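As a starting point, one isolated chain is supplied in structure tokens, in the form predicted alone.
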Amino acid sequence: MLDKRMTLAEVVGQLQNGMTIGIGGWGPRRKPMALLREILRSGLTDLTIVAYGGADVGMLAAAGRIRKLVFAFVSLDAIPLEPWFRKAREAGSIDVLELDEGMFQWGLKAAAFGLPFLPTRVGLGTDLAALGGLKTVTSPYDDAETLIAMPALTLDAALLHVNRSDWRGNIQAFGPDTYYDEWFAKAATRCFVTAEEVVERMEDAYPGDTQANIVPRCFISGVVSAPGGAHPSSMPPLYGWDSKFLKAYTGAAAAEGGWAAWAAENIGATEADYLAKVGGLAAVSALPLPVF
């Protein structure tokens, strides 16, 4: 079988300027931040990013890597509006397609099913369809209902962070917020995952957790071992988000020197440098999970 193990640099080497890239996770939870940092270390730019956004979107926007953003929200949860995204949006430096969360999900599913669009009632009666240039269709049945035709959100690549994987791409993801990672993977031509742990054979290492395999391995193109790779977002049940880090990160949006100064201090030349900067894997693992 194909060995899908890769490095962060090898994954980013598979990406190209101008691609449409979907980023899994949900706000400040389960984000593939190790891959995002590797993108920031590269020259990759002119991207269309599709995400339920958090610091991933904020950092890419601040670094000028986003041409267009397709999003349902961009939030750090306890910090409701991601400040670097807000600066980019207010400056008009990125094109946007803002969607309701349900419309966003329907767009990923249309792409996964190989359809040009899916009809939905979500968004009717709002300005989202008109602002996004979305069209309507009429039901061909007796009801003749008018529905929004949500276009497929087809991705060149999807990036996910999961709890476990093996070298064949069998993955396991835990926590209450796996949400739509399955649909990011299936909407994409290729899906790359980072994992807190990479084992030899999942069925041998964790035979009792097969229900946590949210995406069949045929959709996974590459696997990277990246313990702590979701930091500063959370990775249930292993660690929570880093509130201190996120407060400093958001504060820098209003500080002298802006993004360039913050990135030079905090991104690091390698992922090992980054983890050392934030106190190492032990410090990340000690971050308490948020309580809602």
The other form holds:
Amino acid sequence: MLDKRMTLAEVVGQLQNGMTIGIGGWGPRRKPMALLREILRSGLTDLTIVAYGGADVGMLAAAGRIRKLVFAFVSLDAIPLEPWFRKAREAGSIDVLELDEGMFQWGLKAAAFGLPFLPTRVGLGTDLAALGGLKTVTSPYDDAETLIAMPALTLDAALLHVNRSDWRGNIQAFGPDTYYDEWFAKAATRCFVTAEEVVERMEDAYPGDTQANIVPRCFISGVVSAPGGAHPSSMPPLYGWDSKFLKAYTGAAAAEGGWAAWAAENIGATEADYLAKVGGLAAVSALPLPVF
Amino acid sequence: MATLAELCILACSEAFRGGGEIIATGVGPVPRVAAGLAKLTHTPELMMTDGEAYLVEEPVPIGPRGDYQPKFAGHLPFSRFFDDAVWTGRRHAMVTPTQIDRFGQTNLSALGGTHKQPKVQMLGVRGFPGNSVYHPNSMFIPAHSARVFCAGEVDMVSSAGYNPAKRVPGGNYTGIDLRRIVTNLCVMDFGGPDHAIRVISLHPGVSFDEVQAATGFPLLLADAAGVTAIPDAGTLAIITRLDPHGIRASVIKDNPPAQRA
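Since we've got the form predicted alone here, give me the form predicted together with the partner chain too.
Full complex below, order starting with the chain above.
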């Protein structure tokens, strides 16, 4: 199907319990939160989540949807420790594969190229290999160096939030850093994107911005229009993360009622409902970009 | 009169001296201002980012920007960070781990319990494993204690150090290059036998016994150990330019002066 337009619910309908799902972005930046909320509205569970984690991981962990987490960190930057992730870890309720940030992208690249692993020095001298069951390989050349074999992080699905797409899946991603979104897309059997703006034909709408096409459309399976869809994470250059919202979200981890109360109050019955609760697209668009 | 935080900034900046054309990454206010101070004084060839993804030739002051507009000279996003900086060894990071042991191994991930169920979950290892085997690293610890400088080994080895028992035979560990540890009490390096940690300068009014009492493993005192330098007026002016809002005053408890009363 060349026309890849879908709804949030249709994307989640393509996902199944027990899948391995990669989530693009980085910490509190560029997260496909509209899709995350749609997952929370569904019964999807028993997931292996692969992410440079932020509130995406925190929410899925709090809601009990994660069986296993593949991570290098979970953080909201300005709020360094993600309390819902911490709660889940300290309760021992999720399995983990903890990786270095660089090994993580190396595993996505192995998956993208259909390789069983890629060799690396990273992890040697640390507890990662022993804790994660990572094995070593020996270079077959004269150096005979021992290296860690970083296994492919093959994904059943990847979820990204981008600035623009057309119905074919010609995407454009702006901002100072698109992190490893390109490699999440390539590591996945299917990649679904939400976009701030969906246009008819990219070649007519924005032909001058093709350098922002971080991954070609053959890697994109579905496209959903979701303005404000990264909220409460940041989506440069359009909006920053929502500090006030994130403070309330993290504060709720210690409050009575816990996750159920927070989710009932905040996730909304639909994405339109959610957006209205946070003040509409105008309020999201007015959130200042973070200063580092 | 200089504060202890300002003395630490000067001491941290020395870690970057003569570093060459590499990315100087200071994580946290004191290391970041220190990297900027190094670039503006003794090591102009250093490279650094705006704290996000752009390379700047003029270090960006920390805190709210006000009218200040960073000027971008290059691009170094996370999407290129491992191939451009970390895995090519072209970086020196100064970080603040939660634990450090006598081998220079550090922990940023979790405390106590098991890996399945830690007692205290922190950030995760982030990029520490790769940093530690590929490029120089230094540390800044604002509250020197035996909890940070722990006895035995750190709970979860997030970055590699000089521990022979942790070295898988045949691995290449030549990239492990631990430089300085600056704390609120002293400056240390890894210059002892078998990279043992030693005190190379004591901050004004601090004794070696005090440092040892706040450390969970035996320390050495370098033969040439002296007193850590107090920043002069010119240095303080640069520090103030790089931290115009005085964020450094919140780094060390009670923001004491560099020279103890």
